Amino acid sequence: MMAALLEVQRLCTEFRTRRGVVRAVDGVDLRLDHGETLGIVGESGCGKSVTALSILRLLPRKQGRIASGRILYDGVDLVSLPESAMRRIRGNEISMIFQEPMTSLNPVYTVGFQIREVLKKHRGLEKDEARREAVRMLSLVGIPDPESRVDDYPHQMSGGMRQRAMIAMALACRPRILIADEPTTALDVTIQAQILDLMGRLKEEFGMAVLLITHDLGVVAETCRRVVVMYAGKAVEEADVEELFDVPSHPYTVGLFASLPRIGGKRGKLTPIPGTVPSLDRLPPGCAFQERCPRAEGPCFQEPPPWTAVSEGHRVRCWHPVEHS
């Protein structure tokens, strides 16, 4: 098997809070191969975005830290790299599209200036050459009249255009890995489809691998090859997309699918997962999903479940996984 482009091994990330130390990511393993799209799904607060920020080492310095684990990029452990070396990778070889472009783009600088700074920093382009490349990138992501819009400030652009500008900035240095954190949040359905289509086209054109973070299973079905489901800071299921949709095995994953609206179902009838996600500073012993799980019994209340193989490439962290005939 070819070595993974990115491999996260037993990652644990902690935050200091007023109520003590909270482990937001707890023993997460991920593998991203060359050119593939890997989805990470789960409810808000499950650790998806913190995992991405840990990979890029963008955690708030005073509150957050990687407590243990390794993040291997092309065989190099990013956790142990000096910050100067990490800066050469961040934004250049591994880029990220952040969740909300209005807060991720600096409001006091033009979009073109912000793209130029990336090009000058990582590719060493002079001002005029960087401006031409910024215009080209805006054109590539489908922004009309890029020669004029390159001088726009973020507030002068629509939500969809700001997201396109963020993609242009993230891809300006032709990274090997693109981390997309909820790239279609707060966009209407038509614009969502356009952004996903754009990302897919550019992925193929640039030969990138993509780590897609989302809560939208429809987006996962459309774009990903494999998917990891997270809950309360842990990865609880991993499988190829087709198999996960056909035979979800963790009760939480089954609950996610059951809560989706379906064409032809009873009008207005949804089946929500009962209860709420437990607070990370007060997790119960055993399985974190126990209080919401209809299958919880015995060891579920005593010991965290180990990984169990469902089939080749499909594994689940559960004492009583759902069986399918």
Second form
Amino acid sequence: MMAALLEVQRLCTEFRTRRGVVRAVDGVDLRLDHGETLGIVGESGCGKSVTALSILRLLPRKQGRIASGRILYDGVDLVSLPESAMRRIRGNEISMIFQEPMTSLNPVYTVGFQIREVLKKHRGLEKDEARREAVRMLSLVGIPDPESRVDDYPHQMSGGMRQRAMIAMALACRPRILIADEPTTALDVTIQAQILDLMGRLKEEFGMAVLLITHDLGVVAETCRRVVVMYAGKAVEEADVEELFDVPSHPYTVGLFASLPRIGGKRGKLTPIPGTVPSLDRLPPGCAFQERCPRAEGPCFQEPPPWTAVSEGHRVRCWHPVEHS
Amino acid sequence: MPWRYVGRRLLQLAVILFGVSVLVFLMLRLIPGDPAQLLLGEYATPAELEQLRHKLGLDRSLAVQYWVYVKSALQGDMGVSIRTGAPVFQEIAPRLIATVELSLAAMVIATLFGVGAGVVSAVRQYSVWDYLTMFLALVGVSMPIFWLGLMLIYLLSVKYPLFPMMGRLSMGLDIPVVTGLVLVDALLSFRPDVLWDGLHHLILPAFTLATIPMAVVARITRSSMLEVLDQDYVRTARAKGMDEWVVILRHGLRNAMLPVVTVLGLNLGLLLSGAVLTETIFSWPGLGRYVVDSLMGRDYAAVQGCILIFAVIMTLINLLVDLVYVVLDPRIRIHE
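For comparison with the form predicted alone, please write out the form predicted in complex with the partner chain.
All chains and molecules follow, beginning with the one already shown.
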């Protein structure tokens, strides 16, 4: 097996809150290969964004910290890397785009300035050269009339345009990994499709690996090869996309699918997952999903479930996985 | 630069000045006290008083008095000071410049140290430095200015004579007056010795005057920075691999400056029109002391002139603050 481009091993990330220390990410493993798209799916608060922020070490300093685990990028552990070396990786080898294109760009600088900044920092380009490159990036992400839009301020652009600009900025230095944290959540459905399209195209063009974080299974189906489902800070199921959609094994994953409307399916009520995500500082012993799980019994209330292989490349963390015949 | 907007604001200034002139004119005459009596003393005969009142035009109706005042003011004649007999304009101009020099120096100190301390406090929130700065800021706003001034004089001029006690320049030093600002004139006439002496005289009063604005600016900067540093775009800047100082100053501070600029503008206006205590303690020949003395002497023309100047200053500073907003934040647009 070839060495992974990025390998997260038993990552634990903790947050200090008023009610004590909370483990937002608890022993998560991820593996991202060259040129691959890996999806992380889960409800809000399941730890998927925190996992992403942990990889780039962008956790809010006062509250968050990586408690244990390793994040191997090209064999180098990012967790123990000095901050200055980390800065050379951020925006250069590993880039990140965020959910809110409205607030993720600095309102007082032009889009061009914000792209030039990263080119100057990592590639040492001079002003004119950086500007030309910024225009090129804007045209690459499909912004019309990039020569003049490069001098626009973020508020002069629509949400979709801003996300395109964010992507241009993130990809300006040709990173090897793009971490996209809910990149389409804040956008209209039509714009969502365009942005996903664009990301797919650029991924091929640049040969990047993408770590896509989303709560939207539709997005996953369209873009990812492999998926990790997270619940309450833990990865609970991992499989190739087709496999996961065909034979979801964790009752939580099954619940996620059941709560989705399907085109062409029988008309009928959607089945929501009952209850809410338990508060991370009051997780029950045993499986974190027990309170909402129709199959919970016996060991579910005592022991956290271990990983079980369902088939090759498909594993689940459940005492009573759903069986498909 | 939005010139039409500036022009319109300056036109508004005329209206403001008219309003201020009426108000000051009436209020001054509502205060008990007779200028003639004050000038001639309590043993003056009624006939003498009557004669002086007539000479000063005080025996005419208020409307006529105001009309005379406005007519000459529009021709650039602000009237004559009844205490010195000199034209008010000649009295005010040099004092105004002295006050401007002191206030600007105080603002420079307040801005540099206030903003600096606020930024460090926000970046190192809940650190020893943060607590210390915020404690000092609290002391700064609560300390009586006259007490601080006197203590500084006692410690740094009397006990350890490091700084001069009073005035703008040492005796015997003289330079041609071009702008009236000692430091600028010293530079213009290539006199480093005068520059140094002027600075030396300026430091204590400027620092005294700067204490309150510095404390206020530090607190505002801190809270504004704390808010901005939590914004998504600051995280984006970090995700781009920017150096931490770039993140804090370029992406943080620039966005945090709007409330700070507001406070700076307000304080500059206050300093320019109300540095009475500091000017008195340090014998600084500025406008603050002059307006108080004039008021005590019921020197109507002098007080009216000063208040009009203050109104102009306040309006101009407000305009300046609004223009700085536009420069700082491209989302703020002027509606023509």
